[in-house]
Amino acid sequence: MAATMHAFANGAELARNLADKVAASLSAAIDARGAATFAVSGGSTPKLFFQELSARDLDWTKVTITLVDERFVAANNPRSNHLLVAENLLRNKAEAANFLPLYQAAGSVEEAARLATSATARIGNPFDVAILGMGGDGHTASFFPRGSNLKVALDPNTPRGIITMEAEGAGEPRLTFTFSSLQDAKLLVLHIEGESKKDVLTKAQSAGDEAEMPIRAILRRAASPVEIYWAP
């Protein structure tokens, strides 16, 4: 599926327009079904976005939140993407929403990921909205090349769900939502900044392995067009 590149000046001006888009999806969504479901992820990239989002105008308390992926480590810590979406989207406006965290405070991180499965399985399918980034490395979600489980994340035959990922450069074991839950949501976004992004953007169209840049998953097979937001 073709991806779409969406180039704006600068990063305020990215987070307006990425707003306006993701407000008119999950209205869109509330007005047709009811409800609205939501895939957020981590870093410093969507800080900016989250606060525009959080203040827009539509029926929250028909929101439901989730993240496309998680390091395994409670919600207080300052490494949570938990955390990160607390302070920056769940608040104004969106502190409405319903908000469905993947860490859970489990025995070990592949128990953590059952019972994650368990709680987001509710939501339904497909997401409504997903907003993905893109490490230097071409990861996305906690699709890292080199990854513990990256063969059975990528496969689309794989259940929806969330399975577990260990990697060099992730630091703590992850949970992330596989591809297969990813790839058919129907506003498909990745969110992305600077030059030196934009590089791995180019390398990852190009012939290559997907396990190399895990990104070449989405941006090759994705069930839904792929809009990539961009600002230097």
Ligand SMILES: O=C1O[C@H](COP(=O)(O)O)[C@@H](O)[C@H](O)[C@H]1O
Given for the second form:
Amino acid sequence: MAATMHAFANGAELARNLADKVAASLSAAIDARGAATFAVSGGSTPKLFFQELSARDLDWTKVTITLVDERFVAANNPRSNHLLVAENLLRNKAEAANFLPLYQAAGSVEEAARLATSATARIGNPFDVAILGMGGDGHTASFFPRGSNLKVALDPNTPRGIITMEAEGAGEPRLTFTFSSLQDAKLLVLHIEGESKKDVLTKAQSAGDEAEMPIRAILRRAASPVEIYWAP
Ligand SMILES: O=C1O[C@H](COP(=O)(O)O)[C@@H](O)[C@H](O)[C@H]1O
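Got the form predicted alone; any chance of the form predicted together with the named molecule too?
Expanding to the full complex; the earlier chain stays at the top.
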């Protein structure tokens, strides 16, 4: 499916425009079905967008938010994606949203993946909105190059749900929604900022192996069009 590039003058302008687009999609889902589902990324990029979106006027009590991926760390760990969402999105008006974490206080990351899959099974078939990020190595969600479970994660026949991932450069073991869970979101956004990420995107859009740059799986095979939001 084709990708569309939306380029903005700076991160603040991007955050405003992306918040408008996401708020409109969530509101449309609430009007149509009485509920909306929203999967967000972690990392450093989404902070301003989260803050902007948190002040948007919509019926947040009808919105269920989850993460596309998470580190196997508790929510008070500074590296937790949950913490980023709690501090920047689940506040202001969006404080009323329901949040389903991926991290589970289980004895192993594999058990946490099973618990998170069952805790999120009722949402995301498909998600109304999924926001992906991209690392400088071409990973998205926790689809890391040379990741322990990358083949399974990217296989379109792997069911919806959460699996584990370990990789050099990933730090802690990870929990990640599979490709099949994310690729058909009704609004599928890739949010990246900076010239270097644009260069990574250009490389990802050229010929090459998906395993080398897993974002290629989304750019090449997602059922939904990919809306790329970029600012320098
Ligand atoms: O590890 C992660 O990194 C990516 C990209 O993060 P950024 O800091 O370069 O914006 C992020 O999309 C993903 O959710 C996160 O777990």
